Amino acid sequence: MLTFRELEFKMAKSSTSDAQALFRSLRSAYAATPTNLKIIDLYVVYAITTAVIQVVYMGIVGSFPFNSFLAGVLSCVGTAVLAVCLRIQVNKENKEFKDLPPERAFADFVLCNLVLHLVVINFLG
């Protein structure tokens, strides 16, 4: 019979390696990811870590002009959302998008950030 250590030593090896196995799948599947699609998620991190940096930063100094502080985690998680679109309507996979053109999805990112902007502006008061 196992005692309560080999068992959890079993498990805790065996979930390692569960994970380091999905960890590499996930990384050869994302090696086949065409490069446009690769910048459109940088760019989606790049937003979203700047959101988190300015919710670590209104929670370390505070946040006096509330609004301002709203207006600017608004804009990255709103940016990173279209970007997440984007990328939809991109991918060739998708088979939804598959007569939209590459251009006209992007066109229309462009508009809605302009839009998303507008909106932010106008939140800043």
The other form holds:
Amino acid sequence: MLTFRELEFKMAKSSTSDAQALFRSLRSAYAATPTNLKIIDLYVVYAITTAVIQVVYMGIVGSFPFNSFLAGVLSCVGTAVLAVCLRIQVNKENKEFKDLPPERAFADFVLCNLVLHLVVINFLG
Amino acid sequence: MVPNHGSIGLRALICALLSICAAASIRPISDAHRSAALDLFVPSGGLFQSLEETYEALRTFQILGVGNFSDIGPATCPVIIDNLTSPASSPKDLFDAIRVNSILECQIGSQTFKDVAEKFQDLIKSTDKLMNFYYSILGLLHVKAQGVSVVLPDAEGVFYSIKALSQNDGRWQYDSNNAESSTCAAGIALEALAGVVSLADIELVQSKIGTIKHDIVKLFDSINSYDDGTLYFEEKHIDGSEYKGPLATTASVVRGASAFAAIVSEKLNIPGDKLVGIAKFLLSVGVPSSTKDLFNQIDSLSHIENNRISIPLILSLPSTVLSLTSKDQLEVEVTTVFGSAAPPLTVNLVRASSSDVKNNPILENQELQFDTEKNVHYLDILPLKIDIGKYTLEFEISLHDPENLNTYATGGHAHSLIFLTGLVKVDKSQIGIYDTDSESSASMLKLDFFKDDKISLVANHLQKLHLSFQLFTPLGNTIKPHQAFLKLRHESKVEHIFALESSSRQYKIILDFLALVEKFYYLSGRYDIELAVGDAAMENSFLHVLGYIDLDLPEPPERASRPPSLSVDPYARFGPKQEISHIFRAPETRPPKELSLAFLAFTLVPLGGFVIGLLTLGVNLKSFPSSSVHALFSLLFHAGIAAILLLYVLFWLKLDLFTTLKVLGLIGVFLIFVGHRTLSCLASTSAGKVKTN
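Alt. form predicted together with its partner chain, vs. the form predicted alone above:
What follows is the entire complex, opening with the chain shown before.
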């Protein structure tokens, strides 16, 4: 029979090892995703990182040209959202968009991005 | 016979109504007008600004008898000849040239006149405008005066054409299209019609002349009048571009009416009083300050002076301020408008009434005597015992010879305003200080305003100042002057002004210092005393420094009002003003430049990370289509996207939304086309790959 202390230690170890096992399984599962989806994921990460940097900057210097800040953040977040939509549509495992050719989805992505950035540039001031 | 009260009351009422507005002082044409003519009409090198102004100048000089034409003639004659011979001259130019020539009498050959006459005759046949008729007909009259025989074609037709433009109220239209009638046009039309009659030299049917006479009477019925009895013509419809004032309109009508009156055999039915009213209006302009006004005034007065209907006689006073001290006499002149002598007549002063007390006339029915040397009618007013003041006089002219009533017009009663001035005596003047409770036992000092000794008084705030005096006119009546003020001025230049009250016999003022302590701002010290008494009829109005008073006032309490600060030099307002410091909104604090640039670099870091990640993932560019067509489209697709992004950068930097949208539309269409091609061939290749797989 294990003591309370030994049980704790074992549980902690197992929780950390559980977390590690979870992480490892996620990584391996992710490696299986097709490359184009990985590109899109990378793009989303890039966009969000840029948005975070902008928020940090605003936190430091204050929000004086508030419209510029909003334009910048909207650009990053908007393009991230559009990329997510593209990922949904391009993903072959998604039964809903089976009939949609990926080129069409990409064309929509490009068009929506162009419109989004027109609005962003106008709002940038 | 005692006139009954009713008629006195009515006459007084009429006199009161008429004397409400002061009669303008009218003087006949004098040397002031002559020198004004020489000052206004100044030729430069013998030439005036235009032929029209040349005519105005020459005619004015001719009527007034001034100016010499010796330097005007040689310079202007070439211009006249040029105008007459040039084929491009308008009817107005020809007309101006020919009427200046009739004064200057340049050397012009008769052939030129014949050509000009022909031009005028052609114009008469072809036109239907009033001004063209006027220029041609009067132009032909001037040509005829040069000795060239002219013929007016179809005089009756011309007469009818001009008459056709007339309106019901006696006015005329300028041409048949213009629906508005004009009084000026009436004068012009009448001159033209008179010209037709004298050119045609045939007996026009009396009925035709009768209708014109009827029109003239109707025109004169529409005359306007001012309150002082002057009459004038004015346009009813005012055309914004060409407004002619009452002087020009009246002058035009006078010219027309007198021209027409000169050619008809019997007199026109215009009452002489109207002509006197018009003459008074023209004279009441005074000495005009513009060339056109002076010409209109002098020209129309000369027509009035020489007209066949009736010649107005003007009653004027050389001086309207008479002094009892220098024993002036009331003098009245009766002349024609140009100052020429009138026929033998008598002037009667019907009524003289004081302007203040309107109903009781001071004088009635005094006949003025005539001084043949000075050519004035005079009245000795000293024996009449009239006191000083302002009076309205009403005169009546009666001609000795009743025959003259047909030729001359006296114009009813003439009104004038005169001032009678004299020395006012000041009597029983005294000043003193007394305590509030002992008014009767005040010790008063006698004052003499016209001696130089100054009085000095001392008072405190519990006492009162008393000043009183009496004013008498030369005839011994009491007078109430326009101004009677007492001024106390402190050493610090603070002033207080009080008006004196008048009781039945004297002027007095009592200053209660207890009540005035606050008004004086509690300032103790020496005050200068000044007394000002004045009136328009008083020849010796005065402003005297009587002396000074030392006032002892209590200390001001804490809340007392300060005396007003001294007014600064009034010219200081033209100096520079105080500088205004504007308050601007404080600009927002911006972060330092280095920090911003650092973060800009920081923002680009994720982009680098993205590229590195792409490389790590092993992204391949192999799927770039190899066949040239597809490659071209792919290239163009990327180029289009790059172009749009470049457009956005330019939009941010300097373009505006509308230009951007326009250009975006163009590039967008291109991009859609190219993109569709690229992606479809990409899709076909990938589908083909799937199929093969």
